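Only one chain is included here, represented as structure tokens and corresponding to the form predicted on its own.
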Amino acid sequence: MNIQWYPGHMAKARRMMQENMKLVDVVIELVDARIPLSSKNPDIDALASGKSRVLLLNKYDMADPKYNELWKSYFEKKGFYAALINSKDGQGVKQIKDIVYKACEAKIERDRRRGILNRPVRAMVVGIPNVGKSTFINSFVGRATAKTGNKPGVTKGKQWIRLSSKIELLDTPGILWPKFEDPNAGMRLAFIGSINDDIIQTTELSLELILFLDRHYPDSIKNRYGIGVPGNLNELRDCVPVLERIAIKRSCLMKGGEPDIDRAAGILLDDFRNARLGGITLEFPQDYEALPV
């Protein structure tokens, strides 16, 4: 299932980040930590070259735990400050202030060789779409100061925050890449919400979603609607009965009784979004141990 999205609107707020870059210290990115790396914008390891990075795994409560760590240690590995956090209810955010201050020990030293002692440091929040960049902020920050929603697109512009006197953050919106070379990441994109449902096919995803679910967490179908799997499921056309018992099972059906499997679609992708499947991350740390960041 190949996916692409890049509307105009994005190569605009990248040309405005690009634009601010030198004027923070720091630049901190959410990713999904269901999908670490497909929620990693590789645009930002270019545009924030020579710059503090720090890293936060974003909804780590909706991931398995048995992979949180290990992808926060992967990360750690490549260089970033990483850190597990849930901005929706607040769990580690508490850290991130002397995670940003220790990442900019450098900058902090140096103003202090030359006399420069009140300088705040600026860190810019980078990420893509839906990945809780505003919620994360209104957190971090104590208070709604930036708009936040469940669907991609609500930050439009950037939005200087100020955390206190010694930390400014810089909002910006979430921008995805222009060509996604792994399909698969166009694929883990479209599960967790970060790309436009209106250019999807939610049916074909959602068979996508169960080819992959059969595979790796067998159980979650059958434990969320209490319907059997016959497992082992190889091929798309393979998952369509499961989609047409979920169909039945929350009394989605047509005219004559016909599961409606384009409903069924859409509970199962908004169950998997909204973790009512279960902890479930969508790609694994030991995959990608030979591959840089």
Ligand code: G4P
Second form
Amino acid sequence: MNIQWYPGHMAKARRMMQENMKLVDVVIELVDARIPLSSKNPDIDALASGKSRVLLLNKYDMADPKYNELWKSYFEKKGFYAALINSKDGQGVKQIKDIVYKACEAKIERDRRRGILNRPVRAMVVGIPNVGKSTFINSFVGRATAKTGNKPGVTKGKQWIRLSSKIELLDTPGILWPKFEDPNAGMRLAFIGSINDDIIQTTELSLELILFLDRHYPDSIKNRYGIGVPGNLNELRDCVPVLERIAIKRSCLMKGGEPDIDRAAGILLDDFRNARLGGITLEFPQDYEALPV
Ligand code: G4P
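Could you please show the structure of the form predicted in complex with ligand G4P, as a counterpart to the form predicted on its own just displayed?
Below is the whole assembly, all chains and molecules, this chain first.
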């Protein structure tokens, strides 16, 4: 399955990102813990060159606990300050201020030697669409904040949120584009719902998902739908009977009583995207150890 996705405003997004990047010391990059590499922007290393880097594995509540820590170590080994977070309920978010500050220690020390004292570090949040940037910013910022900049009649420019005497955050996140040139990444992004379903064939996508689940999480479909899954699923057409069984179980039948596999496909994708099949990770660190991030 080949998914091509060219967001219309990519060039503009890139320009804005470059402008904003000049203003910050540290980049807080969000990825999705279920697909940490497929949800990582391919150009961010070049864009953020020379900046301190923090990598947050967001939505870890929806990923497989077995792989969460392994992914965190993976990124730490590649030189990132990394953390697992659930922006929706705030899990892991409290520690991020310390991590951001720690990531900037070398810069703070350089400033100190040049006689610059007590200047807050400036941070921005970046990530591909739907990765949870706004939810994270809300959770990170909490209630006790004051906005600086853009006060009427005083300053024009960026809005900075003062998180403490030590950290200021740019209030608008940088939107990055995903790895649309990699078909596997495209498919995983589609699985989690980050690509508009209008431009993909959802029944085919759900067959791909069944193939993956059968290989890596063989009980997930059985447990969710209470159906037997036929053995030896090797290709997409082998997975059609699974959709048929889901359709029958969920009473999705067409006029003649035939199972409606398109509706079953929608149910499966929706269940997966809402973690009703359990915490599932779609790519595994051991497959990428040897590659640069
Ligand atoms: P963005 O700014 O990067 O585009 O993403 P945004 O914050 O809008 O989040 C996209 C969706 O992901 C939202 O769900 C949000 O609630 C959910 N989300 C963000 N962080 C987490 C997390 O850590 N765990 C889980 N489980 N979900 C998270 P939505 O369906 O668009 O809205 P809603 O159902 O929350 O209203």
